[in-house]
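Starting off, we have a lone chain in the form predicted on its own, written out as structure tokens.
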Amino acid sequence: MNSSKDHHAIGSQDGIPNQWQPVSSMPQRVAVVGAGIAGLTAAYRLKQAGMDVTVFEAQPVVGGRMGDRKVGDIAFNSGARLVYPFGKSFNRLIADLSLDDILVPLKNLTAQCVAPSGSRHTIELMPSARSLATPGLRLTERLAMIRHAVQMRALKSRVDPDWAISALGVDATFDQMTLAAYTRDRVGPNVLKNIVEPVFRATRSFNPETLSALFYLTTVPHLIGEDTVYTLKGGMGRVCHALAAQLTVRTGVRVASIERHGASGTANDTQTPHSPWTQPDMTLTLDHGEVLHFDHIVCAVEGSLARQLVKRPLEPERAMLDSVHYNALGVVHYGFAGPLPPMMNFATRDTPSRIATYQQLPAAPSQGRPLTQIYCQLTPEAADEARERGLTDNLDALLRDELRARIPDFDAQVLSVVNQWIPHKLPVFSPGYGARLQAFWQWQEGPARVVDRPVVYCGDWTAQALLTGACASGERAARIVLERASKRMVQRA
């Protein structure tokens, strides 16, 4: 039997926006599966509205890919490393939790991009006029970048950076066009090679030919003219821990299956009292065999995992879940004996290296980093190689020779090594994915769902491949549950 740890707290209802005011004095029971930022946001909003909510998380800690880990003296993130300033749902959450002081600004963040010749140029992680100085660009491409920046800025009011499919309202053909083709067509091949490609490979472990243009077209309009991104004081997991403290969360409890029992359902377990509003027709089975009944279930796990958990999905659910795919991310963290200056390098795609991002982090004991650390993120091709060669638990073996060539006495200076393999890092918004996702949301939010009440889904794969997108999807999922609950209460009255 899995162990569990429950957190109980009663949150204040003061200052709750109208949409989260309690819908009834007799709450319906909701299960949220997954305690990442999407699931915790959904649970928090539902509890604000008076629902009886329990969150289930298979891992011993909350946060998912928005958390912190420590192995020995090496501290690192479980996934997300930065927060963009444009997340409206996330910013609302920060304000509601009175966590405004945790945002730590990072201004004018840059990296040195290394070419095969060894030459370097500065890459601006937030688009600015300085990007025009990137070497290797033709004059026509520099002029195209200026025109493109003006066009992108004009889209700001029309696209939602936390909702990739909002770009479909601008031009649905962007969903069918790869980011590589879009960049070559709009600004030029050298912009793709020297700016866009290194950034996507180094920060997101994606090659631009695998993605549609939707992510780019919804985020860049909100980044032009901005110079600040954020990290979180106390670690990236602090928001998730603050949410969990307001909720009933069962950690270390693995869900084996989620099942909806309609008119032809077979659920007959009576261990859990029925809701006063509806007969429970959704069951959640835990790994150790316990069966629980709920009025609503929110599935907030990775899409690839949801496909395994949800039994007898309806056809729209099955079609959507079958189209969800993730990339993988491999990182090796080294604890280093000697001091090293701060440094972050990206590699161009034609550089003969398995390292897409190389970063030196000086020791910072006050921030929980007692050793100098070296962060080495694998290229997408090296991640594929690690998987094919069965080296996902020993990524260091792929990088050690290259690092020996970079740093004298590397072996003697290395005190510890942590291999981090994230098999499902980010959802792949491949060409055509946006149209499928738009149709799925129309189905999930449709009025007929009040009657057949399937699982409600949220997560980055349903919104945007960012933590702020995952947060926005959790808020939207909560609204769906509340709408279904309100309409069913009216029908029962």
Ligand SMILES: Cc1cc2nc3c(=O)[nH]c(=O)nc-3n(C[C@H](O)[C@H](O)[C@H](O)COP(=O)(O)OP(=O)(O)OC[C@H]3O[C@@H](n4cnc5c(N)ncnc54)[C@H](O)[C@@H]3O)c2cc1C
Given for the second form:
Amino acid sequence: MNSSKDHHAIGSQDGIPNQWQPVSSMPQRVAVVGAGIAGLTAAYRLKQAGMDVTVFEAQPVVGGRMGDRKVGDIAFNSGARLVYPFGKSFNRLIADLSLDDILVPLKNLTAQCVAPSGSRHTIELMPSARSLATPGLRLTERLAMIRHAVQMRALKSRVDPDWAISALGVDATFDQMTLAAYTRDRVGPNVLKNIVEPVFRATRSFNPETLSALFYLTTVPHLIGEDTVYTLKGGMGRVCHALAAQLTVRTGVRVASIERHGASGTANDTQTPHSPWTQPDMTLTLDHGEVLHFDHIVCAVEGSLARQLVKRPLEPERAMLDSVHYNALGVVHYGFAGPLPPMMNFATRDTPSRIATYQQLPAAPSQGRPLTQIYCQLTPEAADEARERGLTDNLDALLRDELRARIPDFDAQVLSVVNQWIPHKLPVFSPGYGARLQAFWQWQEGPARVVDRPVVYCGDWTAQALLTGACASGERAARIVLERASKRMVQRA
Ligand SMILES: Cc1cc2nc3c(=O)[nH]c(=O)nc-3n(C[C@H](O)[C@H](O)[C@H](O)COP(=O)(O)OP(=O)(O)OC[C@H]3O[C@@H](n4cnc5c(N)ncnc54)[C@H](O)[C@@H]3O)c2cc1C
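Show the form predicted in complex with the ligand, please, because up to now only the form predicted on its own has appeared in this conversation.
Now the complete complex, all chains and molecules, led by this one.
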């Protein structure tokens, strides 16, 4: 890595240091567990600051839920498909990596929403004046939508789309109410049914009845008036590969446990009178038994997995990690021999279908076939059914009849089927989660002794259920490690 990058200046508007610069001539050893966008961002910023960083990734490839996969002729994403324009940390990263030219704009994305009657209406993925034309809304609801859009625009400077808990600064009760209740109350039940619910179910597998209003309230103010989202030339995994190329990454290595031997493991022990910056003995045990020692550990795995990794968690860690919950997602990809017109359909909640998102895309065929790739994302209810019936490895069995009814010669034209089951799709910020998360960040960032808190956590579950949120959390985790490292330096001196 060249030295100009090592000292690259970054903005301080979101509370992070102005420069990622070396903090020590004696680099401290940092382990980053998990090579998703959160872990790789943290590792990259720490390396820029002169730390001795090693990343450990259980999978054979980096990227986690921001990667690309190919099975036979079928190429698909491991997770994220779109980049929203508002991520400050992510945009900074893209600029630092000189990757601006890989952003491919997609303007005015729409889907056809299919109602139980079979009638269709167009849904705008980015809220716009055209959303007012959605059928099935009362006049009072259309007027409420205009008022609501004005209120949302006014929130733009007060909420951070990468930080769901920033909405608590506007009104802490948003954390307590479900998105469904919020939408019904502020804009009307038909807006929920015909716009909000289909989009949240089809794109995120989120159920507005169980999700708090935080995601909506932090992202929508930054989407109104925007018409462009991005995909990445060369695949969604490109950014993670570019980061990994500058780091020491051990792939295919599962971390079995994280342990701090200097710390006590109970909240009360934070009262014990040892030196504030005593060097704790931090160990990482790998699946094959290797034990490694570090000064700091960044835990960047999915939150529900972190709970199993960290031995003897302290009380604030336990309280947070126990409350993390992800939804699951099933997708079936079909390679289809014949040409089909490009289309994307969303289903409403009461449409009798197990498919929330149905998409026909031109395939990138080898030897001329398949010509079309069909993407079928299960509804949240169908994902539950797949789990209950033990069909997570054979989701096609749940969908085949429905697809035969849509396309009469479906069986004859299908060349390949890829089953994609994602047990941890997105963290669900259910009502009350925001307050717990805010307390957790206060604890992570608080003026504590290093010996008590040597693990720093990041990931989408700590920030926002988006790749830009995960990236922002990685930057923030790096800042915490640097602060702790500089305090250690002072103590050593
Ligand atoms: C289907 C889907 C669609 C999405 N669509 C979008 C979208 O369009 N736009 C958007 O912004 N976001 C989207 N997201 C969300 C986005 O992909 C995630 O929020 C983001 O990628 C999460 O990054 P992360 O680093 O927090 O976690 P991850 O990417 O999950 O990284 C965690 C890593 O830790 C590794 N790991 C776990 N346990 C261990 C262990 N014991 N030892 C070593 N390594 C371990 C995992 O293998 C993984 O690589 C989508 C997600 C999914 C699943």
